[in-house]
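One chain comes next, on its own, written out as C-alpha cells in the form predicted on its own.
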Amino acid sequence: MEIRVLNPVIGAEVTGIELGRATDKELKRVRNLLLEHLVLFFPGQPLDLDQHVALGRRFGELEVHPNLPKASDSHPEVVQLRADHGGIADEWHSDVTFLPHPSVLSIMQMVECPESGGDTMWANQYEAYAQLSAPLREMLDGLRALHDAHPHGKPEMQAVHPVVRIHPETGRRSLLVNEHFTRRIVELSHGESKTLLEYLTQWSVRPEFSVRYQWSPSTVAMWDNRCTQHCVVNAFDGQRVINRVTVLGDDPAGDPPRWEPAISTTYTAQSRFDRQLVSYLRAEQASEQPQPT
C-alpha cells in the first residue's frame, strides 16, 4: 500500500490495495492507518453490494439505519443516498449520535458523482478539544449533552452522551457535539446551553481541523465516527449517489458528570429541549429501577 497524507491533521489517500479482496494483514494495517489519520480514501474501488457488505462485516456488526433509504431490499445494511441540486447532509455531524450506541465507523462508496462539486469535509475532534483553553476543557469534561433525530423527523429518538468522550482504542479525548443532532447540554440552563453549543459547534469544524475531499467515481471513504464530524458541501450540478455501510458498537464514555441536570422549575418557561430532557431522564431513571421478580 502507498499512503499519501492529505493534511497533517486529518486525512490520507491509500492506493495499492483491492478492498474487495483484502487480506487480514492488509485490513489490520488499514485499521491502524484509520486510527492515525481518522479518514481514509481509496480511489478506484468498484465494490458491488455483496463486497461492500462483506467488507463492512470484517470490521464489526452492521447497522440497518432506522431512517434512511436502502440500496436494495436484499441488502438492508447498505444505505443509498441520492441527490441532485442539493437535498444532502450539508450540516456538520457525527453519524446517529441520537442513538445510545452510535456508529464506530462508516465505509462509503461514491457510485455516481457530479462533474464538479459535491465534495465532503471531515473535521478532527481530537484537535477541536485539544486546542480549547484549559479552563474550558476542564468544565466540558464534566458535562453531558442530549442528542435527538429531529432532522430525520423523529425527535423521540434521543440519547445523552458526554460532551467530551474518551476514545476506547487511543485513549484520546475529543468533542462529541454537533450542529445536526445535539440539542441541549444537560447540566446548563437553556440559555447557557444555547450559547455554549453555538460556540462549540462552530469551533469544532474550523478549517485548521478539517480536510476537504474531491470525489471520483468508485472512490471509497472510511472514517472513524468516534473522533470526527463530516459535512457535504452543497454546491454541485448533476446526480450524486453514494452507498454506505456503518459499523455499530460504539459506547461513548467520558468523565462522570459533576453537576445535577439544570432544568427550569416552571414548566411553562421550559423550552422544547428542556421537556425532552425531562422525558429522557425520567425514562432513564425508570429503566434503572429494580424489576419485580
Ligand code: SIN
The other form holds:
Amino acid sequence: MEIRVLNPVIGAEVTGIELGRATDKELKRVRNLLLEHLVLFFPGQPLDLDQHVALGRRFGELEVHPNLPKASDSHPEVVQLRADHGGIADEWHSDVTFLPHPSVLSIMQMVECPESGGDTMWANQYEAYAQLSAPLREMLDGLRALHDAHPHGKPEMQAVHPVVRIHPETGRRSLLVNEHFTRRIVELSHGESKTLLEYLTQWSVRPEFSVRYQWSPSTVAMWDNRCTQHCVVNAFDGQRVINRVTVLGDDPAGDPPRWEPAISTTYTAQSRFDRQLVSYLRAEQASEQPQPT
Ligand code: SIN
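Can I get the form predicted together with the ligand as well, since the one above is the form predicted on its own?
After this comes the whole thing, all chains and molecules, with the earlier chain placed first.
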C-alpha cells in the first residue's frame, strides 16, 4: 500500500489495495491508518452493492439508516444520496448523532460525480478540542448536548451525548457537537447554549482542522465518525450520486456531567428547544423509575 498524506492534520490517500479483495492483514493496516489520519481515500475501487456491504461488515455490524433513501430494496444498509444542483449533506455533521449510538465508521463510494465541484470536507475534532483554551475545555468536559433529526423531518428522534467524547481506541478527547443535529446544551440556559453552540460549531470546522477532497468516480472514502465532521461543498452542476454504509457505534463515553440540567422537568417551556429538552428529561427520568414488578 502507498500512503499519500493530504495534510498533517487530517486525510490520506491510499493506493495499492483492492478493497473488494483485501486480506485481513491489509484491513488491519487500514484500521490503523484510519486512527492516524481519520479519513482515507481509495481511488479506483468499483465496488458493487454486495461488495460494498461485505466490506462494511468486515468492520462491524452495519446500520440501516432510519431516515435516508436506500440504494436498493435488497440492500437496506446502503444509503444513496443523489443531487444535481448542490444542496445535499451541505451542513457540517457527524453521521446520525441524533441516535443513542452514532456510527463508528462510514464507508462511502462516489458512484457518479460532476466534472468539477461537489467536493467533500472533513474536520478533525480532536484538534478542534485540543486547540481551545484550558478553561473552556474544562467546562465543556462536564456538559452534555441534545441532538435531534430535525433536518430529516423527525425532531422526535433525539439523543443526549457528552459535548466532549473520549475515543474508545485512542483515548483522545474530541468535540461532539455539530450544526446539523445539535440543538441544545443541557446544563446551560437557552441563550447561553445558543451562543456557545454557535461558537463551537463554527470553531470546530475551521480550515486549519480540515481537508477538502475532489472526487473521481469509484473513489471510496472511509472516515472515523467518532472524531470527525464532514460537509459537502454546495457548488456543482450535474449528477452527484453516492452510496454509503455505516458501522453501528457504541454509547459515546465522556466525563460525567458536573451540573444539573438548566431546566427542570416541571418547567413549562416556551421555546421549541426548551420543550424538547423538557420532554427528553421527562422520558429519561421515567426510564430511571423502578419498574413495577
Ligand atoms: C454524507 O454526509 O455522508 C455524504 C457526504 C458526501 O456526499 O460527500
